[in-house]
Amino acid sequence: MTDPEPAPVPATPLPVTARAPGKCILFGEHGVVRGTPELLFALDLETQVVVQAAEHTQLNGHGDAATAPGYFRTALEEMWALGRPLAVRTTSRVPRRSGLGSSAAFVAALAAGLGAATGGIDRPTLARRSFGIEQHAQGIGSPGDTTASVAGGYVALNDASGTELWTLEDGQIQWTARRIPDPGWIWVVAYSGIPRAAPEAIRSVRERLEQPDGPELLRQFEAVARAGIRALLREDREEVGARLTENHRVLREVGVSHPRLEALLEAARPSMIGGKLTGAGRGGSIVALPFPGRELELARRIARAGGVPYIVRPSSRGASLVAPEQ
């Protein structure tokens, strides 16, 4: 089980190597920004960054990244007050624009590295800084993605279950992040090959929820997320699988599925207890809970249908430093 109080990131002189996991949303995408619960876990697919002193600030050899709008410039503006040029190199196993948290993993790893180089940083502060960087760069979103990348393990927002980790705020909105125990299950996530279209998906959901039945759909988002969290706490695979499938039905109803996602879920059906799209949608990825012992069979079904599957366990290690000898 994941430690409910992850350790601070210690002070470390440059060069610093840090890493952070991607994320997978099980329940609650789109509803969480409207106050309903969300349940995520940190993927054991990671992004690693190396931060070192340099003559000119650059990201993967590109000097214009320090001035172009985006995560890198925002992170430097908010966390690097020393004024010295930095060279940052990244490697990642998280597919970009897949809905699996590639930006959250990069931001959390970079924030951990910058925090270490400026005297160390505790987890709540790292979570808040990471959320602030991602939100400033994107202009939208909830702290779920970066919270999972910082904390590791399973994390719930807007729900009273589990052990409190920290609170995060955005103007008048406040989220409380809580640790949910890990039941030890294996999951399969799969990238469709269609980049997720977050702006279009968010606009679609907003417009759909403005319809007369919008409040009822939001109530369904909340009900399925709360039921899914309770089922995971009971380690009830069948119920979690059923709630995943139900959550996908609601996501499809608000217009964020995609024919490729539907094809992957259909191909996976004989080998999974339940599954859904994960992330903003309109492309991106699916998550499936396999029947125990049929993980490889499920991955093969998805691959034959054209997806890129990953057999994963939740990563208990959130954003952290990599020791030099590693």
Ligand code: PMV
Given for the second form:
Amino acid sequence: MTDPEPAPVPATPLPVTARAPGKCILFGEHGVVRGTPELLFALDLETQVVVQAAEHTQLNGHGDAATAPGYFRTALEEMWALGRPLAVRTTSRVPRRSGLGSSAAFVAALAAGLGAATGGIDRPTLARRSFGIEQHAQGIGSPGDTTASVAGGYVALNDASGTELWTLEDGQIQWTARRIPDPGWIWVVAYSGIPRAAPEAIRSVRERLEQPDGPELLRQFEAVARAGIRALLREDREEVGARLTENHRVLREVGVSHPRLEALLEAARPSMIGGKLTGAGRGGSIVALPFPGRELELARRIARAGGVPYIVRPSSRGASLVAPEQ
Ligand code: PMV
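Alternate state requested, the form predicted together with this ligand (shown: the form predicted on its own):
Let's see the whole complex now, leading with the same chain.
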């Protein structure tokens, strides 16, 4: 069971160890940047960060990370002016630049650790700060990824279904995050081995949506995400599978598929009800809904086609502290 209202992160003195999951987008990536609905779940692949006092601020032993533009500097400078040097070490099971939320997991775990070390932090604030860090460092995007990493479980943005968790905004668009119950299904996600380039893909889709048929494409993103969320709530696998495949067609139409992603989906087809690319695209990963009991067969097909498959269950645990060993 996923807690509909995840608990605050309690105040904890340094050193602090925190963790957060990666994410998989089922419906609505790209459209969500414009405020249409999205459905994601937190992956059972996590990133862990250890935050401790130090003589010089460092990330994984490198002092440069504290001054180079990026998530780490933004977290330290923009969100937490701690006024004391910190050494942060990370370990992660989320493949980098795969579209599976490695940056969101790092940001959410780091924000949970820094929040704990500065008197504790409630979930909505943790979600807003994590989004703020990503926005500041990346300059573009939606709060979907960081919301899933902070909340755990299944989360929908900008759909009326489910229990409200929090709202987020970037000054122009507002997103409402809601908890969606976990139907208990097993998924297969697979990395193509081609790093995805999120900001470039997001910008190219933005240009595509400014073409004359842009409003119609955005309407299709919205319709397929709403129908997919309804189908998941009804636990209707066939319909969810059909909507995944339909969502993929819209993503292909806006130009973010890749021959390797198409090859992986083709290889998966006999063992899956439906599937699509997941994340920004042009590389990155796919997600497939297997026929029940055929998860391993599906993973094997994908591996034979050159992908790196993961058989995953959504993690109900969002960003959280790891208790120190006694
Ligand atoms: O590939 P990722 O994990 O960065 O996912 C990007 C999802 C987009 O909708 C394309 C952008 C966003 O910020 O929501």
